[in-house]
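In structure tokens, the next block holds one chain alone, the form predicted on its own.
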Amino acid sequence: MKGYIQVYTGNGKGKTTCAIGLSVRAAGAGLRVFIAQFIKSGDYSEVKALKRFSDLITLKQFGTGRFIKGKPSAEDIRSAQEGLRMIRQEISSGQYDMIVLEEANVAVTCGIIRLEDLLDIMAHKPDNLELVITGRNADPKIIEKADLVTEMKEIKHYYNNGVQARIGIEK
């Protein structure tokens, strides 16, 4: 089967979920998934869902939970890179046939990850492995080199009314 590069982006809400979405897909049909989520760290609730199919997809988190505004610290920076050699390795090895690369467009607007890393794993992506790549301002190069983007925008939403993020519906 030809993979092919996805990319989910825009400010509103959606784009993990789509991912989530498309690993639990991926996995009925049999498919191995590999998750790395940067930014992120914590049990929320899509990771304690994916431990339910923990025969075909691993999700793994490079990030230090904090949102990073201005300069990000050292250990955010060291993360990040821990999770770009762990998805060379893991593309390198063939054993997955989707990664995801969660929030990887926020960690190159942060600066914790290089636009050029980013670009480098699009472009030795093997032909049969899908990859997926979510998070708000995606690079205008990273969607050039996509075959699929999707914006997602934000019409409407409940928080502009003060509604916090809700236990299995955002967080």
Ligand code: ATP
Given for the second form:
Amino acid sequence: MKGYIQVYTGNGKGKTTCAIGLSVRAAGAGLRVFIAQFIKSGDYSEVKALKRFSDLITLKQFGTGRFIKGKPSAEDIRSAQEGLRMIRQEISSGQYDMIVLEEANVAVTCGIIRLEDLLDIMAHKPDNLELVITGRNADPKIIEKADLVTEMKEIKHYYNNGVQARIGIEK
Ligand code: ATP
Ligand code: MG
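Now that the form predicted on its own has been shown, please provide the structure of the form predicted in complex with the ligand.
Let's see the whole complex now, leading with the same chain.
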């Protein structure tokens, strides 16, 4: 089956949720999925949930878990670069039907992965691989090279009323 490049960006809720939904649907069809999660670390509920699909879905985290403000640490960069290396390795292994680059747009914005590296991965995607890229503030060049782009537009978010991320709902 021919694979396409999908991008989920924008300020509204639903980007990560969407990537997880796509992964579960793919697993339902017996497709094999690799999820590389940038920025984040730790047992988010989705990490725990996806362990139930471990025969088909592999999730690896390449973040330090610290929110990157200003200059990223050497550890943030090292971890993200390891993510890029493994993504390239898993793409060339040919054993996955879908690869999700979770929060990759944020990793580019933070400067822990280079835009050129992400564009290079997109340009050299095998024809039968579905590539899913998430994260707010997608670069215009990423949008240009994608086949499908959805912007989650915030109409309302309870975050603005002081509601922090809740376990099982946002994390
Ligand atoms: P979800 O994981 O629920 O699908 P998302 O992937 O679309 O959401 P992100 O942009 O990755 O959302 O946001 C991660 C977290 O940042 C959210 O779960 C929320 O707690 C917090 N957040 C949401 N809106 C804002 C905001 N306007 N400013 C700062 N933090 C926010
Ligand atoms: Mg997200």
